[in-house]
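What follows is a single chain, given as structure tokens, in the form predicted on its own.
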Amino acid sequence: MTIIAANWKMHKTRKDARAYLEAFARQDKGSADIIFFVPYTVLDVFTDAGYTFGAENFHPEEKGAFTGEISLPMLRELGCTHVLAGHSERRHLFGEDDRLINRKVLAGLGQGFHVVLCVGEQLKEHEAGKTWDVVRTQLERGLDQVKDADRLMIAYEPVWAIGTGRCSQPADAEQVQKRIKTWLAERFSKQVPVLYGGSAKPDNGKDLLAQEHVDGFLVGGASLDPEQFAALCRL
């Protein structure tokens, strides 16, 4: 099953979200497994919309003096089943390190959520030929102490391709995705879905999905338009 996940980031008001869902409902979406990661303020708009949905961020503690944070029990109450951890913007804009990301992964899995761990290299690392070194380290640290991968997914997002319009070449993405899947199979003795993220659009998505080890997409910009996102879903 192809998995197509939207990451709205800091976009869309409640009014916008309702309008989006109305337009998306009219689209042919094929047979993909669709997930929406959306801002906290529109989560309840999705509660009865009929789609799998989750949060873009969360705090690993269940409760406490953490002003401005949102806990997993709060998300569960709204019907969330999925969460993102380790997105490059959380790493590089907000200073989240591998230790915190690992706490989030363990907390999410421990509380029954499906967790998408994001990994990926920056441009200077890519150009220096260190892509796999960076990705492997993020996997090792992010999944430290994880014993069960039943609710785990990985999103490979080359940082230099996120929001830039530059997409990894299908063969290059396949090479990294294959190494990730091989590493995961050796670690957990099972197949773990691996998505590609980084300027995936309808015009390049078909070639990317044709690669053996690309199981779907984590989509940023193209997920903000219901027609574009539906086009990706039906590839």
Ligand code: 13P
Second form
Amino acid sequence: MTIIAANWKMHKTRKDARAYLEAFARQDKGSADIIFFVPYTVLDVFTDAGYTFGAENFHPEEKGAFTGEISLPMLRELGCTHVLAGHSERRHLFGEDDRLINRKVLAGLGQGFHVVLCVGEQLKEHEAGKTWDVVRTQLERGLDQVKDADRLMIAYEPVWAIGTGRCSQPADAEQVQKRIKTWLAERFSKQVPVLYGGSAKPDNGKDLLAQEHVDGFLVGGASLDPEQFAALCRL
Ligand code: 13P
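Given the form predicted on its own above, what does the protein look like in the form predicted together with 1,3-dihydroxyacetonephosphate?
Below, the chain from earlier opens the complete complex, with every other chain and molecule after it.
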């Protein structure tokens, strides 16, 4: 089944989240595997809502003197089963490097979570024809020492397409996603789902999903509106 994941980023209060879930439940036809990545403060609104959900960020250590951080055991207690690692906003706005991202991937998988590792090139790298070099390096470093890909997913999110309305052309996304899937199949000898992220919307989603190596989406802006997100889930 197609995997459609929402990444709410820093949006929605608890009141907003409750209203969203009510509206979304009226629209959802159960035609996709849906995952909600939401802010820490609304995670427990999802605890008994009947949807798979996860955190947008976490600290790789189980506990310790890390003021302001949230650990995987804390997330598990709320019913979280999934986590994001390596999102471009964590990389570029918060200075997360491949070493830290790799620690997060290892910790998440090691503690039984499903991990979505995000990769993607910036505009200048895209224009310089370096997309695959960048993405392969992020994969190699982010997945260093990962032995078992059972609970792993990758989201290919070209940074220039995130929040810009400038979605990747389906054939361009397909070309990168095919290389990612081939690389993963060689590295792990199994199929790992690869999602596309970056201005995915109901009106461009169908052509992207028609590509052989696009297994679903990681959706930012269009996931904030229950009708739009439900429309993406129905594609
Ligand atoms: P947009 O869908 O808003 O471009 O965001 C994509 C994204 O960053 C999902 O993680």
